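Below sits a lone chain in C-alpha cells, taken as the form predicted on its own.
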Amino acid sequence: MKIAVAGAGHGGLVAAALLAKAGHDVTVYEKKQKSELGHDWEDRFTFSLLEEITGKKIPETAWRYRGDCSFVSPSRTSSVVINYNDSNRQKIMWRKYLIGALLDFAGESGVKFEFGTDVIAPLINDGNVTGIGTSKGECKSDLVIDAAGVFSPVRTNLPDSFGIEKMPARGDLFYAKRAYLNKTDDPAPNTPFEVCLCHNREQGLSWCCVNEDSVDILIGRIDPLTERKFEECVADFRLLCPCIGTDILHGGQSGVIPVRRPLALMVAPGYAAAGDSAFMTTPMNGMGIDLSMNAGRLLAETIIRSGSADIETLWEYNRQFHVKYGGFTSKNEGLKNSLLEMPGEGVDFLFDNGVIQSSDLAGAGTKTSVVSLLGKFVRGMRNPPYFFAIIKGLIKGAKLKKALESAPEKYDFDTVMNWQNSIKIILVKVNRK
C-alpha cells in the first residue's frame, strides 16, 4: 500500500514508522527542513510510551524534573498549590530531542521523507481522497495520513460532503508565545511554577516557571496575541518574580495550541487525521503528545491487523481512539469553557471560597467532578450563578465523554453524522469577548 503522510507531526511519524516497518510504501511530506523541526522548548509526556514505540531507552541527560505548581486567581488574592512527590513529579523533555527520536525511528523503519515540501490540498476523485497536491507536484496514494497541524491544508480543503469539521470555534485554540528568559540574581518565588488563570482578567492563561538556569514564560489567549500583550504579561510577572531577565535564551516563537476535544469524525475514504490535525489534546492544558503518539500507533496497528485501509478499517481506528482516549480527555472541556466564559471576579470567587482546590486542578482538571464540587455546596452557594456555571460545564463534559465513547460500532455515513450532530448539542460554547 502506498501511503502519504502530510506533515511530520508526532502521530504521523509514529504511524509512518510502524506502517513502513510492516512493509508499506510510506512517504512523509513536510514543509520545513529536518533541522527546523521541533519547538525550542520543553514539554511533558509519558516517556515510557516513546520508549515502547521506538524500542530505545531515553537517557537521563535528555530530561529534567519540573518543580511544584501554584494556580493563582486573577486578583492574586488566592492560590492553590500542588506539591508533587517522587512518584508523581513531572518530567519534561526538550521537543527537539523528542522529534529527533521519532524521525530516527521512522527513517530506520524505511520511511521516506520529502522535506521543504508544502502540502497544498488533498486530491479528490469520485468521493475518495487519492493523494495530496504539493509544491513539487501531485502525489497519488492509497491513503493520506493528515499530520499537518491545526490549520491543516488537507483537512480544511476536504469536501463539505465528507462531514469532517474544518475550522475550530472560538475558545478551541490558544494563541500562545513562549520564551525562556535569562535568570537574574534577584529572589525567586517559593513555588517555582506559577499558572495564572484569567491572567490580567483576559480569556486564557499564563505561566511563569523558574528553572535553575532560566525562566520559562508562556502567555496564551483565545484571541491572537500581540507582542505588546506578551511584554505586558511578562512585566506583570516580573513585579512578583524579579529574577526574570530580559534576554531570550530559548523559544521566543508564537504558536497555536488546540484546547478542545478531538474531532468526532476524523476519517473519510482514503483519509485519516492524527495529532493536532484532529485536535488531539487535553482541553484544559493543550497537551497532546501522548494522544498523538497513541493515535499514530492505533492507526497503524488497525491497518496492519485488517490488511487494508478501507473506510470500515479507518472508522474502527476513529471509534477505538474515542473509546480509549478521546472520551476521557474531552470530559474537562465543559469545565475549561465555563471558566473562559466567566469574568475574572467569577474565577476569583471560585478560588477565594475554596470551590476549586488542588485536587480539582491536578491532572489538568480531569479529577474534577460534579460530586467533588457538590461537597463544597455551601461555599459555592455564596454566589450561585458562578457555582452552577461550573456544575453545568462538568455535567456537559461528562455527557461529552459518554457520547464520544459511544461512537457507532460500524461505519454508516448517516449514522455517523447523526452521532456527530448529537455531540454538537452538548458542547459548552465560548461567546464572551
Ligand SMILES: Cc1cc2nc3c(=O)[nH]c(=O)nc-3n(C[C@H](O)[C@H](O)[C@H](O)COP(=O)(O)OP(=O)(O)OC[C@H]3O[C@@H](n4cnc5c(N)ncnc54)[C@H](O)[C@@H]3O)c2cc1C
The other form holds:
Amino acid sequence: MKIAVAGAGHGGLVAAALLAKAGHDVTVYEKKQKSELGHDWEDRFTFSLLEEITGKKIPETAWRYRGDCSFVSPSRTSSVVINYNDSNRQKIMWRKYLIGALLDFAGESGVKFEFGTDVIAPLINDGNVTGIGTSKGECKSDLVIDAAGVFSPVRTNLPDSFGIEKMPARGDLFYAKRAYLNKTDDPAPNTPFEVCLCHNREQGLSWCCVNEDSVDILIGRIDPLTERKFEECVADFRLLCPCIGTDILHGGQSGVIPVRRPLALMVAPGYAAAGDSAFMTTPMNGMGIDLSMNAGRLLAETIIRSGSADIETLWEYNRQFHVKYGGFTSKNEGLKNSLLEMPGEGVDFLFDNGVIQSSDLAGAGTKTSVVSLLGKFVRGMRNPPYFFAIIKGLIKGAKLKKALESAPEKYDFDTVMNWQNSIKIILVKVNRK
Ligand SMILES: Cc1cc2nc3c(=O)[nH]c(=O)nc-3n(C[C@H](O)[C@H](O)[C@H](O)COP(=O)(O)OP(=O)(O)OC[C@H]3O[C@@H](n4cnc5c(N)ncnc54)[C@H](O)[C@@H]3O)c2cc1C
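Can I get the form predicted in complex with the ligand as well, since the one above is the form predicted on its own?
Time for the whole complex; same chain goes first.
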C-alpha cells in the first residue's frame, strides 16, 4: 500500500515507522527542514512508551526531574501544593531528543522523507481522499495519515460532506508562549514550579518553573496572545520571583495547544488523523504526546491486522481510540470548561474553601468526580452557583466519556453522524469573554 503522511507529527511518525516495517511504501511530507523539527523546550510524557515503541533505551542524560508543583488561585490567597515522591515525580525531556528518536526509528524502519515540502490540501476523487497536493506537486496514495497538527491543511480542506469537524470552538485551544529566561542570584520561591489558574484574572493559565540554570515561563490563554501580554505576565511573576532574568536561553516561541476532546469522527475513505490534527490532548493540561504516539501505533496495528485501509478498518481505529483513550481523557473537558466559564472569584472560592484540592489537580482533573465532590458538599454549598457549575461540568464530562466509548461498532455513515451529533449536545460551552 502507498501511504502519504502529512506532517512529521508524533503519531504520524509512529504509524509511518510501523507500517513501513510491515512492508508498506510510506513517505512523510514535512514543511520544515529536519534540523528545524522539535520545539526548544522540555516536555512531560511517558518515557516507557517511547522505549516500547522504538525498542531503544532512553539514556539518563536525555531527561531530568521537575520540582514540586503548586497550583495558585487567581487572587493568590490559596495554593495547593503537590509534593511528588520518587515514583510519581514529573520527568521532562527536550522535545528535540524525542522527535529525533522518532525520526531515527522511522528512518531505520524504511520510511522516506520529503522535508521542506508544504502540504496544501487533500486530493479528493469520488468521495475518497486519494492523496495530497503539496508545494512540490501532487502525491497520490491509498491512504493519507494526517499528522500535520492542530490547523492541518488536510483536515481543514476536507469536503463538508465527510462530516469531520474542521475548526475548533473558542475555549478548545490554548495560545501559548514559552521561554526559558536566565536565572539571577535574587531569591527564588520555596516551591519551584508554580501554576497560576486564571492568572491576572484571564481565561487560561500561566506557569513559572525555577530550574537550576534557568526559569521556564509558559503563558497560555484561550484567546490569541500578544507579545505585550507575555511581557506583562512575566513582570507579574517577577514581583514574587525576583530571580527571573531577561535573557531568553531557550524557547521564546509561540504554539497552539488543543485543550478539548478528540474529534469524534477522525477518519474518511482514504484518510485518518492522528495527534493534534484530531485534537488528541488531555483537555485540562494539553498533554498530547502520549495520545499521539498511542494513536499512531493503534492505527498501524489496526491496518496491519486487517491487511487493508478501507473505511471499515479506519473506523475500527477511530472506535478503538475512543474506547482505549479518547473517552477517558475527555472526561475532564466539562470540568475545564466550567472553570473557564467561571469568573476569577469563582475559582478563588473553590480553592479558598478546599473544594479543589491537590488530589483533584495531581491527575489533571481525571481523579475528580461527582462522588469525590459530594464529600465536600458542606464547603461547596457556601456558594452554590460555583459548586453546582463544576458538578454540572463533571456530570457532562462523564456523559461525554460514555458517549465516546459507545461509538458504533460498525461503520455506517448515517449512524456515525447521528452518534457524532448526539455528542454535541452534552458539551459545556465557553461563552464568557
Ligand atoms: C508550549 C507547549 C507545551 C507543550 N507541552 C506538552 C507536554 O509537556 N507534554 C505533552 O504531552 N504535550 C505537550 N504539548 C502538546 C504537544 O506538543 C502536542 O500535543 C503533540 O506534539 C502532538 O502533536 P502532533 O505531533 O500531532 O502535531 P505537531 O507537534 O504540531 O506536529 C505537526 C507537524 O506537522 C508539520 N506541518 C504542519 N503543517 C504542515 C504543512 N502544511 N505541510 C507539511 N507539514 C506541516 C509541522 O511542521 C509539524 O512538524 C505542548 C504544546 C505546546 C505548544
